[in-house]
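Encoded as structure tokens, the following chain is the form predicted on its own, with no partner shown.
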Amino acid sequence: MKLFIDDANLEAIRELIEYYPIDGVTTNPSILAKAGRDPRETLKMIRDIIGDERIIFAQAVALTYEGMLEDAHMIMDLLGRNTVVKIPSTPTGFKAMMALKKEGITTCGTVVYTPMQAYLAAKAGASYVAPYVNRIDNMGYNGIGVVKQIQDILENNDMDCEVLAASFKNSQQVLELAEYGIGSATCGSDVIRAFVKNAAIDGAVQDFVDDFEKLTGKTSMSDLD
């Protein structure tokens, strides 16, 4: 399962690079108000951040099939290879899919409530489709069991899309769906750090070392030398 940054963050997403093996950072509209500058600012200092080699997700805010194009288009220009363009999964932005792959430009449904929704982001040319698990639970369904729905619904018809699991509130429904298999998540700084924040492994972190220091008068087995 590829693992996404959910932030715009500018120094969480330096250190979770740094630290984690993190494939790439996604954003909206939302994400980037909260860094109240230029998005194009943002997404360009992101970009350089995580290089050209990681993915980086940026949204199409138009609501027009017109604005969606233009949109995408900016978004490619601004910040090149590795990027995907996220579209809303409705009737507008099933039509910008359609059209945005025949130009070759990678993208993702987002706002999935339902399974329909993906499936016919799927069918429509989508790479990945976005399910929000913690908003789906929210208004009274299965968030963990949508997004598994969803999984299924691509394996059985063999369509060449991709779950980004996103809107989690623990690492626990990470991990279910890891096990499951699902494609990729998307978490918030919190919940990355949250995934080995661990009161048991620091202690065992450090009854080692204090161990290694009562036999040697060392920390590090590099200072025996």
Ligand code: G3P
Contents of the next structure:
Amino acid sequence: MKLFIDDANLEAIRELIEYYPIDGVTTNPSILAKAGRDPRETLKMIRDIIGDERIIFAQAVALTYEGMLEDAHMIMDLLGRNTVVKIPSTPTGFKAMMALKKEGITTCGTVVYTPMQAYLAAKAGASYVAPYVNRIDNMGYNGIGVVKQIQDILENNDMDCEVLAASFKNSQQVLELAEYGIGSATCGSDVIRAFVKNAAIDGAVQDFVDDFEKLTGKTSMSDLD
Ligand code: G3P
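Could I see the form predicted together with the named molecule next, after the form predicted on its own?
Next comes the full complex, and the chain you just saw is listed first.
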């Protein structure tokens, strides 16, 4: 499972790509709004931080078919290779996905609340579909269950599309989907930082150093004479 940062906070992105095996950054208009500057500038800065090898997701904002295509072209011109254009999984969005597929632009069907949206986005040529786990839970349905159902639909129909699960509130949700073998998950910085925030781990690591120091008076192998 690939792991993405769902955030446009530059400091958080710098920190997380240094310490965690991160495959890229996902954004949406609300995430870019939190960053507070011109969204083109924020996206360019994210690209500069993560480099050309990692993937960046940016969303078309326009609601019309023509506008979605124009947004997609602008995003591709701005961010270059390894860029995925997020398109809402609506009828207009499906039309845009089909056209962008023909142009060779990679898309992600986003705003996915139902398996039917995901099926149609995949069939329209989206390379990713992004179901919103926590938001589905908040509607009274089972977000994890919906993601698993989408994964089964994609697999059983041999669709060339992977799940990019989004909207997580805790690491257990992420782990359950990793166990199920979904393609990608994108998480807010706080959720990623909490992945291995665990007193037992910190305590065990410190115990090893303390025991070594009792034996040698040193706190690292390289300090030994
Ligand atoms: O891109 C979709 C994702 O960011 C939604 O997450 O936390 O706003 O529900 P959230």
